[in-house]
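The chain below stands alone and is given in structure tokens; this is the form predicted together with the partner chain.
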Amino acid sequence: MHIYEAKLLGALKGGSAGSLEELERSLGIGRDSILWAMENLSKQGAIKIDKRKEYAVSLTDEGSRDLSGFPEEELAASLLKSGRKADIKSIKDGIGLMWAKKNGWVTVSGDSAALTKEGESAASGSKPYALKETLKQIASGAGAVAGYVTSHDQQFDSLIRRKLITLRERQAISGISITDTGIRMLGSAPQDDGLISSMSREVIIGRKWETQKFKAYDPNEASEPVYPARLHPMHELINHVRSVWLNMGFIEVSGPIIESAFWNFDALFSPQDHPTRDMHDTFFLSNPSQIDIGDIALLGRVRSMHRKGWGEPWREGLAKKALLRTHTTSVSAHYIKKLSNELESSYPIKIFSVGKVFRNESIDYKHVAELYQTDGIIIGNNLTLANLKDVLTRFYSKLGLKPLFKPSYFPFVEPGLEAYYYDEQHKSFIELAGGGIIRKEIAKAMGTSKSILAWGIGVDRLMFNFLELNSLIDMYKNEVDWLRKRAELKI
């Protein structure tokens, strides 16, 4: 046993701890001897390490102005002076009228709002409002252990619906305690028997050894963990993806993740009026608002295919509005153009990329706003949605995926299809891939009459299939003991 796991044993048999803080105060080791320590002990079953959540709490700005007054009690205040009643359209704070409505403090009927009983004592101070002395202590940092509280009640959650206060989170040590098999350990501990215990220079040089016996370890004994520094598995992820397609001979390229809308949307035969290009769908930007399209004579013809296709007027500064890509589409979009005049004996060209894509989405456990994806595009003749079929079942047998095929729709394509296998697991149907062949309008817009086969790919699902996660959230915390520990892909 090492003399740190000694010297650990022995404080915690004395009693718990704690506190990472506390174990160091009374051992005098530091943090990392400590935490070298505990894992090797945990590991035998010599401790248990509780964790909890910890949050630190913060005001806003907004929770800063607050802590002289809620707007709802200054409503109070001032039902109070104008006789208990005012018309509602004279109240010009909507926010403090929604709370003290919620509170009872104010009953409206009609236009007008009336101060209750409750809303006098809570305006005259003579009941302290529980919300506000809830900001106070927060203020104060009372209830909190160097700068983090355990828990949060109701008050505190409704603080953070109103944006009054906000909460960062980190896993916790809460407890420390010896184990049996600890406890027993402990009474196996070295002692000196004149026996070399190290080696070290000083045997080898002194011939020590000529005289003295070398200590027998025990091979079961505990060694320090080695963890290897890896890739994130995302990027082990991507790089296999890549692998995959360059295997298949196709070329990686890539592009602008911030794109004028034109090259998102237009050039894709997506309508003006499509509701993905609602901005509470797409992030657009505000710095920089607009790109310019610069290709005059492209414009053009993307304005005829979307007038005659639609029927609708098409706008251009639409088109110019800056965005973070939808779908790495995009990408292919600009190789479509790109390559719409090589010697023929290049064909067909085949070309895949994988970026970030963004969706403006509220992000929940299930929700990111970030993912990844995969596109790719053949250019070349007479291509057949039976190409498609087989370029997409070779690159999913390369993952050890059997995809079904079915008919799908998207502006760009026709025929459309859709990818997708079946979860044995969860017996479901899981969505693989869209993609189909470029509308000749669109091709032709771009200036050229080969066929295209396109298809886009979710990167991010896969995961789910290779490595066992709850959501695509914890991937990105990186947390430093998963990134360690975490098991290898499956594919």
Partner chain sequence: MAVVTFSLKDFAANGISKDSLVDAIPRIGMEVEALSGEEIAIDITPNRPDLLDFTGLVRALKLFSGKTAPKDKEYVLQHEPEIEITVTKNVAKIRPYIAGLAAKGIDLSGERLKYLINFTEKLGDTYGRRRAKFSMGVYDLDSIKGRLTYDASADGRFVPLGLSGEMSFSEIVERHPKGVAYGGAISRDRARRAMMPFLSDGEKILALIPITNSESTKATTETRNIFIDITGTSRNTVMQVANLIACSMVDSGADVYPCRIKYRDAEVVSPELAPREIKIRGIRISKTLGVSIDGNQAISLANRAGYFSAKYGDSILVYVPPYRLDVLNDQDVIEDLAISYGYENISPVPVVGFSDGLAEDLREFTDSAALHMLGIGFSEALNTYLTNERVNFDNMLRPYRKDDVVGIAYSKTENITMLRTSILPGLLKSLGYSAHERMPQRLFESGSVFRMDKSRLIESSHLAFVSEHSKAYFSEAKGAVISMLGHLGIENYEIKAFSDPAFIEGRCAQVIAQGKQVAVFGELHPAVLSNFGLEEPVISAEITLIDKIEYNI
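Given the form predicted together with the partner chain above, what does the protein look like in the form predicted on its own?
The next block holds one chain only.
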């Protein structure tokens, strides 16, 4: 038995200890040494360690702001000044209205909200708002946690639901006592082998390493988990996707997330009355609401392409609408125009992009509003669909997938195809990519007569093959514990 273990058992023989601080004062040795001895003795059943839950509470940024006044308080004060009634449409703060109604401060009838007597008391300050008083108590640190742990006070629950405070649970030692096994162990003389078992404060101050040796380290001993810094799994996958394209001889390019409808839709021959332009699929912006195109000649060619191809009027105002790009194919469109006058010796030109895109669509296990795509194009001579299938097959083979292909339609390619695979976990087919040969009308409008292969690949959906996920949403919960402990990607 080590001398530290013997000292600890001796201190506990007369009764239990309430905290580590008590043991530090009575034993005269450092906390690390005591913890080491406790760990060893606990494994041998010589001591019993009782633990309790503790909570660390803190205000969020929103909670700090609400210290000066809750939204429902401000609403009640506003109604008191304006004659105790207001049109619902004039009340901009829906949170304040919701909580004022829940507190019984206002009643809603038809299109108007009226202040009640309880609301008048709250607005005049004659009756303190209990929720605000609790928040102030937490801010001052006076007994807030104890109140929550012992009674689960409703005020605390409300503050947590409103994300005004955060609670962090932790285990704390509430008592340490010796067992019968520990008493028997005390009968044997302590064996102080004179070895240093840990680098404690006393060892450093006393420079004991100069006269004593260190105890051999046992790698099998239990230790605290260590969580080194690591990338988010999506960033890991994106980096791998990027390396695959680079190793296949492609050059990486990028483009803006905020784009004009011209480059996102019109330049890609998507008709102006196509359903994907509706608000339910596309996030249009109000500031800026429009983005100028600038290239008058290009505008003219695209206008002619639409009028001839779709037989419908083409409106420049719709093309200028600002939006969050719905695909990274908009980046490819920019570069088809940019690379239209390269020297013949430069072909074939192979480029790719990786970036975030936005879709205003229903959320399910394989659909999210924000996702990552990787797009690519090859510009050259006499390129065929067989060349595209070969590129996609080689790309997916680097990711351990064997894609299946089927014909498909996209406004900007002819012919077109889709790549997909069967997901065993969800028992369904997962679409991986869409692509084809860029229509000659588009190539001509962009200023080139070359043939162009183009494709767009959903990166997020690849994650089903590399990480056990029930839904893509699981990746974006920002749960630190999951990020620390999640499995390595099986790439």
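Numbering follows the first chain given and starts at 1. Only the largest set of C-alpha atoms that superpose within 1.5 Å between the two forms is called the rigid core. If you're wondering where the values come from, they're calculated on a predicted model, not measured in any experiment.
In the core-superposed comparison between these two forms, the C-alpha atom of W105 has shifted by at least 2 angstroms.
M463 is not among the residues whose C-alpha shifts by 2 Å or more between these two forms once the rigid core is aligned; its shift stays under 2 Å. Residue displacement note: K85 has its CA displaced by at least 2 Å between these two forms (rigid core superposed).
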